[in-house]
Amino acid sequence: MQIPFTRPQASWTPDRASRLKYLCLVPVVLYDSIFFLLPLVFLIWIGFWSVENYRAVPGFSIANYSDIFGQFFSRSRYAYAIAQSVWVSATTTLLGLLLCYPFALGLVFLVPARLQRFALVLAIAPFWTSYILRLYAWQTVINTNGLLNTVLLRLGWIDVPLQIIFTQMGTRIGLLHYLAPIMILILYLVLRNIDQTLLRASENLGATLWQSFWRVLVPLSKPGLVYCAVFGSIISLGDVLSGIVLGGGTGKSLLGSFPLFSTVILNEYAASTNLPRTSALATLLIAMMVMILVLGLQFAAVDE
């Protein structure tokens, strides 16, 4: 009896898979190292330099940080700018979640499956246009003599034009327009992957629609909510365009007329030759973003 010849197949061992995995990670690691990690390390390093004869001198000195914290509440009032940034960031993120979560729910549970991709494309379409163009477009809408006030005055709903431009409310509008597409996308993907049989099971067990929402749907979508909160907080904290174009640099808010911390950094860079001091200020902003990221990852890990 002749045994048929079969060509031996190469076995796919875990060791080979591991080597291939690390090989695929090389381009990503190189890209992040060259375009993100190295510039970040260089920025932090410059913060410890000093200035002599209007020139930055490499070295290691904490004089920049001592000077910053020395006038934290006095002349430059960096503390108030930080508080303003945190306030605007937190409230903008909360508004974004309150607006985008119901929208994502509607996409998943109300829009037919065959139309969901098209509806999602329409929802994230604003992200394809230039951010600065969107901000200037909002200026024509919320300006004192803009489209919104003109329509409301013609309808007789208001007697005095609304003061939205050059306030922190204007800043929030610009930030929300920037954040909404990404928040909707994140929440849609999370909600889309939730096993809907769990919702039907809770309904069969006697839960009301509201109980199913709070006790089943919201806990299962918590990771998406946390990721959106982290994304919204970090972007709102570091953004400078909305605060300048729509907020006027020093917009009025509940905390008073203080600029955002990102605006303070930009003004320091434009008006000063002390680059190490500006780098130290930027490092403080980065440290705040890292703290938000770490806290968000902790909450996400607890939820998982």
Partner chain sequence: MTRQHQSWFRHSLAASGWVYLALGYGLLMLPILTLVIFSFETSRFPTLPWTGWTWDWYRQLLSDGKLLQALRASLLVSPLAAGIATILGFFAAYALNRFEFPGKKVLTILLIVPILVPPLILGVAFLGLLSRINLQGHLHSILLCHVVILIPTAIALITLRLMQMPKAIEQAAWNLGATEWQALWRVVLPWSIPGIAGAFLLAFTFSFDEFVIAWFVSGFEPTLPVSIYNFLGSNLSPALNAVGTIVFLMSVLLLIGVELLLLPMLLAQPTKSEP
Given for the second form:
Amino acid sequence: MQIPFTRPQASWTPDRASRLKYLCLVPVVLYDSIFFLLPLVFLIWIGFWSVENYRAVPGFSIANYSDIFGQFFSRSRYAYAIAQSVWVSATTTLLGLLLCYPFALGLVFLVPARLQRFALVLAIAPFWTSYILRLYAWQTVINTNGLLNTVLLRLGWIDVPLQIIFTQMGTRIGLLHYLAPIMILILYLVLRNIDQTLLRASENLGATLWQSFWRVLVPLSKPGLVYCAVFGSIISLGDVLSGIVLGGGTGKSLLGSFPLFSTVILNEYAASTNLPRTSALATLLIAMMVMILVLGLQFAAVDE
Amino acid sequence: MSHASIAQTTAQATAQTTLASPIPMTTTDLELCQIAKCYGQQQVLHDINLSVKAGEFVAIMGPSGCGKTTLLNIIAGLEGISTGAVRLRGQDITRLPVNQRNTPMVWQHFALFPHLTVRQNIAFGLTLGKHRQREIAPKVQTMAGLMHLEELLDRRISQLSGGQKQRVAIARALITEPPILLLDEPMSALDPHLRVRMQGELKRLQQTLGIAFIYVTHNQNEAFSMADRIVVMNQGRIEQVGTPAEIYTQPATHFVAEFVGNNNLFDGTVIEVNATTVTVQCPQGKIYAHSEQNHAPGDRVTAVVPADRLRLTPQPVPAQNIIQASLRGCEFMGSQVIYWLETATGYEVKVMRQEAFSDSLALPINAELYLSWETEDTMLLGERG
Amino acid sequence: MTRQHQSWFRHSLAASGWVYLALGYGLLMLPILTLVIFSFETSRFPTLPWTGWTWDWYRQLLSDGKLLQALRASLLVSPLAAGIATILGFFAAYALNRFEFPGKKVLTILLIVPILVPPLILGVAFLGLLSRINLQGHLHSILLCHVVILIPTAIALITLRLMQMPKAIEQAAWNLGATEWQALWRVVLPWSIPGIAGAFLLAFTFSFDEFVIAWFVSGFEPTLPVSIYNFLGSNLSPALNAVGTIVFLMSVLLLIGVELLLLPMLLAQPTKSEP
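Please give the corresponding structure for the form predicted in complex with its partner chain, as opposed to the form predicted alone shown earlier.
Below: every chain and molecule of the assembly, starting with the one above.
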């Protein structure tokens, strides 16, 4: 295609000529570079430092890592903590999906339209109150002599108190209470945007409720389910509070009584204030999360 | 307002001004010179030349995607161009930023500021610079009077009807006393019954103000009822510039003839040429046309016959052009009836007649009828481009 | 299956759905109700049977001072962090929404990714940097770090609002003579107010609730969650319930804000800026 270059001129548009984009973006980019990228780079670097006379000394030594991997299965048993973290976060995420999806379905299909907004506000209300206080409240509920056990014993449904607190089931309860409002919100938004005539159409074509559910509703809400799964596993892997307050640090699970990896990082720092070593552990956690993200993305890509 | 000031030979005029010294031509308000626009590899405007006189109402018409809104955005400075120049009252504004142009626009969905009142919306253009508050108030009052908005000045935008919103949008655009007003399909968001009324009001407003209006639309009724001059665009090019009468009776290209919509097009070959009449052999039969252009036997041509020049009779009548066809259907639009017929060769023909409702019912579907028209109503176009 | 069977099946499905919803709401609300109710119980150990009503724990809370001081610290840090993040986020969201430029994708990822990194990692990382430049251990250390994790929230919510703005509105402002700054200030900003307010509320909540980063960098000026954590380690006290109730009342106020600002935005159907 020929353009008559009789009077060539630079093209001019407000968007291209504008310097506003630099003014808008430079502050935030500077801020994130200094207080986000720099610390992360620093973290990885500090992992190679050593400690002498209780002071971190810059340098390059792989002592931290060799130490960590040396104790991988022995005294500190990092491997078991990592396994525990993965196990708890996977099961918590799955439980969250299984519990929240029907709840969101109920919100969309049972609650009358004019009440849905209020119902949604009520469902996400816990999210706006303090997480650590909610965990504390759960403690009073699931304690050995807490509300739950008192009630169940009174009713005669159990003879000995249930041991929920200071197990990973306790950890999961705390995490689920944190995740549920957000999962419900995401799933609600996704389900609500599904064209409901599709369901009527599927029914009209002779599908049973069960078939409509599996063949129309679930595939269409898949994006929401994937978001929730990613969100749930990242939060559960990184959380420290539930594992300590409700899981008691080394809560028992099917795998055994091991702490979560995040708890290990926090506790080791609290005990030793050995920043280089903590940084090395945190770097390992980053590596873990990157691996999970890559695997998750590959899973999603294969699925597409 | 005189209609006599309409430029006929746009292309030549602009070609001259492009090369001539930058002495402002007092009667020309807007000039577009050899404008081309590319998005990457794709060229969306080709060699656009147009000059608009002071006080002229120009409608830019074309199908969606023809580049008409892009052209309007270029005049307003919202989009840049690849080559060419835009001049407003003799001043080259090609590289002038949008906010320094004073080429206000009336948007398709009005684009009123939802957080401001009607008064604040109208005053917006005056509150940006060095105007003082006491200068602004009377101007807003005058503008509100002109647009019949006095009662609504303290309303919020969400409380207005579509027609009221449009009047606010126009008032807001005119407050800075611009030399030109750009309108981007301003009627498309209105109810059909409102459109016709607004067309009249808009035309009256333009004549009162005496400034040029550039009106982009895909709707022919709007263009034909308001414009002094119509620009027909297709695929980024100007197909024809002319008065509504010229566009209607003398379409310059096949595209215009088809787009204007009331024409029947018959493709054929010239078989005989004499002093005044050209004979064209078409699949439908021989068609006699009047032509001032030079045609030679063997030329591929298209005969254009306006739908309202066709007569429809149950029996053959003495006429130069006559074709037999059977009736396939009719549409009633007030006192006007549109007949759809099909010739023996399967070609669809449209006929528009002013007729009483009862008369048209007398014709049964599939009735064999005769179409006839005069030689001077047949126009010839060269081979399709 | 007969028609009667089918409708019976549907009714029982709906009924069990309602039961499930009720159970779900019960579990979601259970800890909050426990907090509020047991903040008025006389017994030191929050358990049944109920022993009586008292204001003692609130009195103890007021006299103790540590938790209240932490609450004050939180009420200083969180609004400031949320405010800074919202301002930075507004300008970033505006630029990302309006302009196309090379590297935009990478930049967007950079700006959003802090919320995907676990706070635990960030806490260690912040401490590492801040301790090198002697900025650790104060309230402003928490402020600096919290802004980083709040920026993505602010950008996301304000972008959501900006995407609902017809492009023509800003163009109309330019077209009428406004400079880019005037248009930004007088048209885009008013339009974004619901998004900005919603972003501020959400950012405030995140900061107010954030534990790990604050634990690492706060030193001797703990925020409320850190202070509560220390409290949990030392002694259980219903004073925590009292704090919880106060915090809960604050979140009720937040929730009203959410109901009025955030949800209408999330539930709005996306508007097309151009037809």
